[in-house]
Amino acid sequence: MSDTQTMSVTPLDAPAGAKVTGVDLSQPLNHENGEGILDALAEHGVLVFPDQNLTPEQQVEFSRLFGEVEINHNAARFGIEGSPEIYIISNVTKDGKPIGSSRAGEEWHSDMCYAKRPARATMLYAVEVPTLHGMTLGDTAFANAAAAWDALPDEMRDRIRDLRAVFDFTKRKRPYVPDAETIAKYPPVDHPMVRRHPRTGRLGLYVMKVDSTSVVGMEQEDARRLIDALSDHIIKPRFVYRHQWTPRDLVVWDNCTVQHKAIVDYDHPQRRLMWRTTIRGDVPV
């Protein structure tokens, strides 16, 4: 882009998220907003990039900012030709068939947590937006981890600071039933519940109610119930920001800081129409 447009990043009045507007992102970054970015993510969680008029191949470009750009499992069925990376979020049909995963995400998680490298970041660029009498539908909620840790009880935090959740790809209720090739590339791994955040050190709680299946180390049913207990925590209305979408907005979250849940409340003949890509991270530490 050219050096004299000026970015601005704008702090929303929620528990994350900000609003980054002055840039193009159809257009390659100088290296100033790159960095920009970059910090500004690590330090808000979720960023807002409205407006934005980007093709498939200008989204997974501008992807690339983050690091290594994944081919989601489920891109073989709901990509895009010509540009893998894509992986389609929509309850469209065509031909009788979806061209999108219908009901992603749709209890509170971080993305690609079952991975031994999970996801760094998540962007999802907003095609189609579901309405009903002027009323927009689908949002996107997002927690924030980090805040839910600082306000743990120092009690809580010293019980839990190094202990490791278990995440089990098998286990997790799906509207599809995975191959087994999908299977056996992600085998049950652990991952600290008490997360480092790689860029800012921040600490954040890394546990999931339908992706954390065990504690190593502690009785499944205390485990069950400590899980459970620091999961409703993450998601207290004080830590959560609902992004209500408008076409061609493009929002990025890191997967470190925030979980998020899709919000399912439309269906035929409401469309949503998603691109999704996926950044790939480090371990967890």
Contents of the next structure:
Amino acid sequence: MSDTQTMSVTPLDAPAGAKVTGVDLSQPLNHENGEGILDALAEHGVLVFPDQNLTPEQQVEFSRLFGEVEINHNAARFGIEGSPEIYIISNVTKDGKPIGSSRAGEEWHSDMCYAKRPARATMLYAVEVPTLHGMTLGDTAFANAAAAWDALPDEMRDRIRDLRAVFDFTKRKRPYVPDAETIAKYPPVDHPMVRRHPRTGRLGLYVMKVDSTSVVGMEQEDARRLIDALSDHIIKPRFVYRHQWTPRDLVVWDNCTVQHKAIVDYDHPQRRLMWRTTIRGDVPV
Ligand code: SIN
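And the form predicted together with ligand SIN, for comparison with the form predicted on its own?
Below is the whole assembly, all chains and molecules, this chain first.
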């Protein structure tokens, strides 16, 4: 049916993101719309598809457009039966037990930056969105790391162009220290601080205050100062789009172009329930 609709991509009035309408993601996509979505994601970093009615299977099927869908190492706990690719992000409990990961992504980050092959893209489908006194809570903020690179002074660009940041779970102190299994699964890795987008060739900053723990070949004190300065630069308001969710929004983001952060400004009895899929990426260059 999507063959008979006209898909439309409208840039948001924001430093990142576009809204995509005229496409029903519960149905198979035609080639033209599929390529249009891949191009739009590479260009805008975040795509918002409002008012989608999706089953877990349909979300997984749409996720395959972007590549191989990962199964989270915690899927046995927070997956969906029959669709282990879906990882539940939620503060909802059932029989006193959490049905999903409730504190995912509270710090600015890019998904799976600590892996040798970080996630290419991530998708969240809003099943339940928390509200209080008519106000919507539980937004997700996105920072355009490519625009942040563009805005750097030449002097800083020359200084960092060839540097590599280290991601080392054993050095993580806050907001939580990963468990021994996670540390063993993800040994320290380093990635270019300035990444080239695999589809557009556009450069973007790839450094985060919590996850980047040092810089290859740099004294730790200098490295920490540099990591902090660049991380703070990326999340300046002029680079940030904050998405306020509506139930049935499907949002996909490109982890090379944007960093993101969950705004946890809600608590029980407000309920937030999201289905997440993550798409495997390449080794950053
Ligand atoms: C995440 O970082 O994957 C979760 C973001 C959110 O829940 O808003």
